[in-house]
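Coming up is one lone chain in structure tokens, specifically the form predicted on its own.
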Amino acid sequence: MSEAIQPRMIDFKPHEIPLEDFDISQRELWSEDLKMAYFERLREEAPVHYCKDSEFGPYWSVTRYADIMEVDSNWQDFSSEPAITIIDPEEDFPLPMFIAMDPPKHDDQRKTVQGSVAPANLKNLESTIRGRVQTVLDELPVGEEFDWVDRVSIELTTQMLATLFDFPFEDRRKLTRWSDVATGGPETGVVETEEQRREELMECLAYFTRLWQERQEQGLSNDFISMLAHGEATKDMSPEEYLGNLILLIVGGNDTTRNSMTGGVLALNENPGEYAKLRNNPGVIPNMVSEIIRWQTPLAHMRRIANRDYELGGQTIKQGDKVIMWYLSGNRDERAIENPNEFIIDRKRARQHLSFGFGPHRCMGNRLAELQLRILWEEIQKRFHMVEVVGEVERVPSNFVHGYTKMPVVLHPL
């Protein structure tokens, strides 16, 4: 572990810290998986909470399900511009993207690419996804320890991304790297300096600019780059906006599904009764997929800026204030979800979670994510009695990407 991501040895006691000193954004809470007790106290005592000082400046935390839905559905009062994470955008390196825009510009750009993940196209993709899952699983060593994150989660999601972009397949791991660089600065250990991060993102732009020029000449086809190059709302984008939208599509299609692919294995290991339930009834897999996505909540938060003074949960949010919707906390809110701290693969109404967001910014690829996870678990159950976690799981030191960098497992045959 690099020095940059060594957690400080702090004795975190969420029930002894004064509420006015709460800062749920601290990376140590996330890399050490200590945040849930903080969220529980916030939901109970301060569901709309103001943090006056943090690494990311002052911000409001919204932690209950209903309050998050209220903010997320109200783009008129809570703007997505200029960014959707707690980190403020760099003034000299802006990366505009349609998720960080409000209607109507957001809607016009989103419509340009959403056909790639429309239901009709997913039917065409299903056999491709299943074939790749089968190949990846059949190449895994049975009875020997390996890293599930690298061999399965990253590999499968990166193959899918390469297909959606019609990206050169032999270079597909570049997509994984650019996703990691986009969401992690020097403080996470992904890059050594901010200059290195910018250089790698500019390499991403240069590579995709070549593909853009090729697609412009070839005519419209059903991949993201071609759709952007030919779409009325996107064909005249600046390089910065093109890069911003590329990062949005890469991160949205990579980090989310890959961390649910890992999180599901971990959840079943932590809940052996549910794993037994899965073995006895593979038909529960579609419902289990929704429960995995709720349980994992692969993107922990989204941010908004208040367009006017607004009353929420008895608090007055001032115009211009930063508001963080903690999806991870809302998905554990017992006011909206029965027994939310239990992982239940046959949970009723399992799809009623917050992980995909609400309103105009609801996740564009939610059905594709569910499809990939469903196929993965169908094929796992045909091959293995158990995917056993056999060592320490390493987590992403981020309060945005709620995921894993390493998970050692051993496969047990049927």
Given for the second form:
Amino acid sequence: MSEAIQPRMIDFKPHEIPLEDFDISQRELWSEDLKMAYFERLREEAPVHYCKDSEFGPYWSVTRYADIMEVDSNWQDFSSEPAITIIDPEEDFPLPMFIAMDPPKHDDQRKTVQGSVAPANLKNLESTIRGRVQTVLDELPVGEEFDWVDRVSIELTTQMLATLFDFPFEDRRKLTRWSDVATGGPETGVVETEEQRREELMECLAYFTRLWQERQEQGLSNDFISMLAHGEATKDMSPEEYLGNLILLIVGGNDTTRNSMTGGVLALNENPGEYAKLRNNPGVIPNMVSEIIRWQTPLAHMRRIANRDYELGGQTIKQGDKVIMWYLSGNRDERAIENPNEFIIDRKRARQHLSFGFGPHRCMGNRLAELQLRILWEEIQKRFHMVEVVGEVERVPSNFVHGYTKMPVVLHPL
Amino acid sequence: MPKITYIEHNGTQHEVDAEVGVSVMQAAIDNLVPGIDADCGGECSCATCHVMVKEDWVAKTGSPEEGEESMLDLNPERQGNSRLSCQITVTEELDGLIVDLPEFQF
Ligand code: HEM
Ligand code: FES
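Return one more block: the form predicted in complex with the partner chain, after the form predicted on its own shown previously.
The next block holds the full complex; its first chain is the one shown before.
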């Protein structure tokens, strides 16, 4: 392993800053990957912590596993409306989507589309996914450096999305682009201006409106667009709501799985003993997949708004307050997970992690994500002795999408 | 100890001696019965401990409360006799209980 991917030593002092000045949302902490030390102190000293001012306004941080579980499962007291990330939605450009709706409307819309990613349907998708994974892996150069994020993680998740939408395959990288545009504004460098962002999202809507019309004329089939176009709860959606739900399905299935595909390789490189375990026992793969998803925690947080005053961890959260559940922190909480800072591919109870959330909004695509990762690792192990990380990874500068933009690797054949 | 039988989707039966006071989910996990994931550890928040209670036992196990109902309702494989097994507590009364496991947990 190259030295470059060791954590960078930067002068920061999470133990000296007064707690009341703590603002874990600051972008600098995320791009430099310094947040773990901050979370550790919050879990220890202020597990339900109020930040009185930040770029995103005042907010509560909930950092322990059990407290996060309590908030996440209590949708009556903690609303997912109007948005589920720390950034407040743009009032003049709302994107309503069911992840940001409370029951019962949430339930009706989710039920319309979830069949396509329910296990019974995944059984039919497995051979398609495997075929595509095999093709992508077989085309990779062996023994020379390339970017794993672009050639594998993005390519595979994008192909998968195209399949779920029955989207024109040759245009599939548009999906990647729309996902990036939807989750990042000018500050992340994805677009130059907010206007450009909106223009691109309107292009997305126009493209998908054509597909909607096409699917509406055809009978119901098993892809997301057809299900939305024919579903009782969704067939009369407004254009904004259609766009919102498209973005949800595109982003939901994109960044998350993508970053688990990259994060797994990185974690195995940082833990050569675990890589050796994997080589000796491919049967561990399903368990390892859960551990990778815990380890990576591809979505670092979800946000809620308190519907009433609520006591949590000795603090009173006031009605209307913004509450951030930091899954990334809960997944490192030693009160709930043994040796949480270690990556252990045969960990006991590996499925018990927060990465998919809990309660009515629990990730709809969780079985699909696990299936994709399991197949990817089964096929990697049939081909390569090692996927070696040979340079520094580049991270997404976001406190929501916890992932990578670049990871140079070299493949070593069996 | 009350006996509980779990029947996998493929017909395989697992009869276990369950401790009074634990949940039907926990009794399965403690006895290594496959097919129940219980990702939330019994908090009624994941629905991956889904079982179908054999008809003659439905009256004794009772019906789901509101929180359980809202999680079950989102399950496309939900049946009339579906329950989340973490929400059924083992009692002497339930000696002989039989539950079917779904093909998949979701
Ligand atoms: C490792 C991969 C993934 C991770 C870590 C992940 C994580 C999450 C999280 C944290 C939530 C919100 C949970 C909450 O608010 O309590 C969520 C919801 C959702 N995810 Fe995923 N996700 C992944 C993959 C996918 C995939 C492949 C899809 C494909 C369709 C998907 C679609 C969705 C949808 C539609 C929702 C909204 C569910 C609702 O509000 O009812 N996700 N996901
Ligand atoms: S164990 Fe999660 S709902 Fe029963």
